[in-house]
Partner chain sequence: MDIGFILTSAVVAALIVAVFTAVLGLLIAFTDKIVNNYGEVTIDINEGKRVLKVNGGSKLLSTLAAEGIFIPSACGGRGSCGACKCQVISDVGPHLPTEIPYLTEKEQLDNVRLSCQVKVKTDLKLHIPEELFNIKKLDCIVERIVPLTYDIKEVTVRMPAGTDLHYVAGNYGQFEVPSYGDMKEPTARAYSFSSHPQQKETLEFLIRLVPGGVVTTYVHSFLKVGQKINVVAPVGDFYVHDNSATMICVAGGSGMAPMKSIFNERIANGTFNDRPIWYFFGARTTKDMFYLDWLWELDANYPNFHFVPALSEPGPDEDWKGPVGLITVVLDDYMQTKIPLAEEKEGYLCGSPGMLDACMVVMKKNKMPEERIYFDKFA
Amino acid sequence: MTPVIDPLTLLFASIFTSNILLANFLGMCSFIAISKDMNSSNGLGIAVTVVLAITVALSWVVLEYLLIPTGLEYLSFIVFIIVIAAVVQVLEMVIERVSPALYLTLGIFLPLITVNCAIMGAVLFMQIRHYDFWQSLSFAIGSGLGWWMAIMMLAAMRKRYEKSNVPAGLQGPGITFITIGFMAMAFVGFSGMVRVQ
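Hey, can I get that sequence as one chain, in the form predicted alone?
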């Protein structure tokens, strides 16, 4: 049974109150590694948002019109991985053609979007929560925008405390993890408004 959640509410909730990164901690590796630079963070945020929107929409179509009617839902995990890998491969070719500088900056993290747990997590949430197409699409776009917003915020803060007097024991990963913790706590403050289950 499909939950009765308005797609606009779902979009808002997936950006703020149920942020896939700061509430579910999915997609942390590339989030921490790339957030040292604003341009790279922006490029990866856009790429993750595009991949999330396309893969969740395609996965929903494949699930509803191919796997469920043929009784092959047990193959959904493998099929979702194939859909994600195909979308990332196409996006990688497009970025390499359109912006070689961004392609070189993102480096190994662009093809690693294929195994970014935020992408697979969003696809599996869509399946587990039985979202309809518009709910799935708004959830995917909201999750991507939330991930993008979080990486841009962390990149801005890391740029800022690069020039700050951080105690020696906290420099590097220490201050980064503390910052992420404070960001996650700040986003938890929105959870009283609306939360997606």
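Please give the corresponding structure for the form predicted together with its partner chain, as opposed to the form predicted alone shown earlier.
Below: the lone chain, stripped of partners and molecules.
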């Protein structure tokens, strides 16, 4: 019997000790692509957090009340993908209508998020770790905040690289990869402090 982790601990654990990006390496593509710019990183970070919270919670409901009762858990991959795509689509339309300002910072990243591995990864962790609803929600929000924090850190460092004397061959992707490696190593140091499942 696995010990039951309380939602608050799970929230912090998923931000720091098992950061979805730096400990599980999910959502790497947009992490590297967008971190060139602080503002965009911020927008994408918020968008990932919001979408994660909504999709994980919704997927939990779908899993618990549709897939498990009908014995269709083996189809969860397909169903989760559909849920994520639909949520993102609806969210984009609503935000565009309701708040043009928010759409400007967040909306354009939503299509990018449909294919963000961090979202799918968190949904699948939720399933295989058998979280209950509140655990799922705090795990999702924590993962989103963790992802947001990681991209802001990288964006800040890349901003500094613009003014520093990076060797010609390492400029751009080279130094970014090395930086991410160091960040990941630092975060791996936390691993095992809190059991998340």
